[in-house]
Amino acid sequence: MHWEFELVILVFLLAAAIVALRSKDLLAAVVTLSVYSFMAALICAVMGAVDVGFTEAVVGAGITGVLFIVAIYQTERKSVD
């Protein structure tokens, strides 16, 4: 019934898991990271795990993405030449 909506998803998935690991930029790789996970929430809903699916948005999406995104800011950069 919604096999066509879940093959979309599981598209934009793999793109983001695929961007994630390709990406050089820490900043898009965390972004595309949280995208990954939303998607996976999005899915694990549309499968009827709705409890599943909040909890990877709120904790995977939202908890863990911003955690990255202070430990980039806190963090120092240094270049290798």
Contents of the next structure:
Amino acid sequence: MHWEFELVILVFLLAAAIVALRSKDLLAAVVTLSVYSFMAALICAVMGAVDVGFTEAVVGAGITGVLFIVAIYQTERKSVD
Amino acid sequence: MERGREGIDPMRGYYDDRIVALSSRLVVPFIQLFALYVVFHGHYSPGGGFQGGAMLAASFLLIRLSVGSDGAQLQFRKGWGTPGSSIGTLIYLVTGLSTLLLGGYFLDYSQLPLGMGESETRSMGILIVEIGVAVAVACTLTAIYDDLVGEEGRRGSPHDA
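May I ask for the structure of the form predicted in complex with the partner chain now, the form predicted on its own having been displayed?
Entire complex below, previous chain first.
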């Protein structure tokens, strides 16, 4: 019913996914992955799956972003040995 | 990689900012209030134990990110993760097994001795189970963050140790 809205969110979602995949900076990739999760949550909410969208927004945009950032800071890109 | 410089705790040194700390301290009680709303209205609206617990964990993680793990000990201690998740799982298990002992099926909420009508008893039983799920999820996610960050004395990446 809101197909224009869904189309705009879908464009943002694809852009965020491509940027997250192509980015060399891991922190930027994590942030765009959070944007991707939030857009997916918006699409779920628009299409009527409010519960799925809620879970996606809380877990995808909130928890996994924080955990990925911690993992990036606790590791290094190149191995030492 | 210049981000993980030695001598600076990456989860603390880069976020030691007064504005960030103050604004997240202002926001966190509202997140927790909304998380409790989500838990307690999970029967008949979107949300439930998992979502509310994840939002509660997100508020804990926001304080941990903004003021550091030392200041966050005032809110949610590092050692509470494993006992809290065990307690949440125990709430679920005791609710289910008590209905089993009282003559019903597993998680048959109508058997709970709450002194109400059957539908109210079922509603309260779902609420008890969802509180258990929320406690377990919140404590587990916070414990995952604490285990990832590591011990208090460790600085930088694990390779520096």
